[in-house]
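The chain that follows stands alone, in the form predicted alone, written as structure tokens.
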Amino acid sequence: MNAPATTTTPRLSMFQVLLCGALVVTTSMGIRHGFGLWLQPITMERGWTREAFSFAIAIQNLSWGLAGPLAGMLADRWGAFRVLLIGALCYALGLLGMASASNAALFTAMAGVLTGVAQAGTTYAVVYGVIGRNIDASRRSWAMGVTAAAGSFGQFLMVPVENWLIGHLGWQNALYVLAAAVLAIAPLAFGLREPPLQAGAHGRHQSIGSALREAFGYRSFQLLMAGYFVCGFQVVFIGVHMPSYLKDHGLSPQVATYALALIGLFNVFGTYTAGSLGQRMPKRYLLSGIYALRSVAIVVFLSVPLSPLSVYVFAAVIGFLWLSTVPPTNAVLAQIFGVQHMSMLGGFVFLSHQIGSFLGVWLGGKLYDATGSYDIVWWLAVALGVMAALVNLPVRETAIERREAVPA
């Protein structure tokens, strides 16, 4: 088993970590949740297909996922502060590039690659590492739920703001405003600047290579990655393509805006509830229930007549389940493997999420262009939700046993 800690590291206050972490996630996630609002204005003005825009956002999600383990590794080693500063700068440059890109390839590089890398350094994996190292295990799942709820509030707050900016300033000027706004992450990063890590502060010292071999060889880690793949597929497909889906069926753009805002609002309650329940019940059952309920919600949504009311009810339900997988998944990682390499391991699990995101957003555009309908992808999301509900049931939540303690 893990050797007991021999020294302690001074911790940041819980209030400071939660406040600064929540505001960072609110800003970063709030901006990216509204990207679906740019699909139609950009493709119509540039003369691009929906697949071209969808591919760029798919690359964004994939870049975010691929850069996540590296960002987490750097945050574990050098501190979240530096990673957040670089991420904020890249985010601003990516948004400026989205506004000025004159062809689909350049748009993909800016909106896809650069913005995706920036999100890896300004969202959950990095912030959750600080939470794991500074907040006791008895309150860790709850604290992660608070931070995830903040990201959801960002969606509720920012989506109407972004829609207003597009309508009153034009889609390019709206991106310029957001590029300036995202730089607010830089001063917030100072509140997450941790004291230097003392040797032995987290007990057993473990190299990066050993941590990776241990995690990828552990069945529960593989199952968590499989479930997170489905999470990414579902939420990014819905977030990016639902506005166009509703417009195709004759509903006004305001319905889509209100729906995305409702998703963000109810996700505040859903993520907080999931984080709180994760302290009281097995997290594998919580995750399984979330994925199963998502599939049920989609089936009901597709089965009833489409109307503003049905959209709002679906948005509220799916919003409650939207990112509620995030706190229990990350809390399980800390519970099994400890917090020394938490940001890095969380980054690898999130990579699986982003591969699912890539497929969800890209297939949405690809199959729409091929068939004129989103139906195939909707039902694929249902089937994957059932699969995710099943694969989370066997997850073991107990701390992994290690035969030897490696001296620091």
Partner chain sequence: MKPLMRRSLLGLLIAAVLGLVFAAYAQPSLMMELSQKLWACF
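Values in this document were obtained by computation on a predicted structure and should not be read as measured data. In this text, the rigid core denotes the largest set of C-alpha atoms whose superposition between the two forms falls within 1.5 Å. Positions refer to the first chain, counted from 1. First, how it differs from the form predicted in complex with its partner chain.
Taking the rigid core as fixed, one finds a CA shift for residue 335 smaller than 2 Å between these two forms. Relative to the superposed core, residue 87 undergoes a C-alpha shift smaller than 2 Å between these two forms. Core-superposed comparison between these two forms: the C-alpha position of residue 314 differs by no less than 2 Å.
Right, the form predicted alone is done, so what does the form predicted in complex with its partner chain look like?
Just the single chain follows, nothing else.
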């Protein structure tokens, strides 16, 4: 007998889940987005190289990805509430450590490892597990879109806020303020506290090992991971290296700043739209379309003469497509595998995203140093986008068929 992978009984109200989940993600994603603003003040005051600071942030991204599956596993097992509490505490300690670390190794441990772990415990994978378990499949993709849009808004909002804090309070006090602010996640976590699961409440009970074997052996999961890898590669390469690309081509720094603001603004619309569309059309086509459009946008950007206008148009388009892969990717996971291990599986898919991010940043710098231009990496991003568009097409969105154990 085949058991459906998705049977849910809504328990927390949708409004409560969306409000608390959105605020958690806004806070967590927002604070981390402006970390680059501390590069100058910290390296100048501590006398460190920029490489030391950059290394810590690179470690943070890897740590976030590596801790994701574990945080998700714990959230699925103990409930997101406890993981969010621990995550908020780690985040606050990480920010305090950033402010007080007196040597580069300690800074890497606090700003890199600890803050990365904290982000794994307070961002999408953990919150999406609660959404998956409490919001009916008929509105799930939309709800994920709302939450992703909130995270995008946090990124957009916090850059000017953090810049203001550094300017008015000093870089250390600014970090103390953020450490206090991130503790707001703790009371919000109470709003995401789920009642204990009844045995079989979400369909057949499945062990962690069995869920992992099932997912990693399932072609659609592998394809989703491959697509998300490309998402990380493209987004982080563009976010990190585009200002340098514009500088090399003689554009003013204001153009780069406006471009980042436009990416932030359109990212909010893009994530919401992707979540809403995921409710109305097959998500594989949506994902395929997003990756294809990214490639088209990059080709057009590289083909037309570079000007402030071309940069702004590219920033708006690529901003619209920026994190728009997040809601449909996670909604497909819930659709295929159900919600029992959703945060853990979301964590593994996100790990693939972070490996792509790491390669996007690293290869961008490496190939630039080797060739004196970003051309190869831009075209690599285009080719990967085409590949991601193709690999998402055969993804099967229907619930995986599981054979129930038949009693002897």
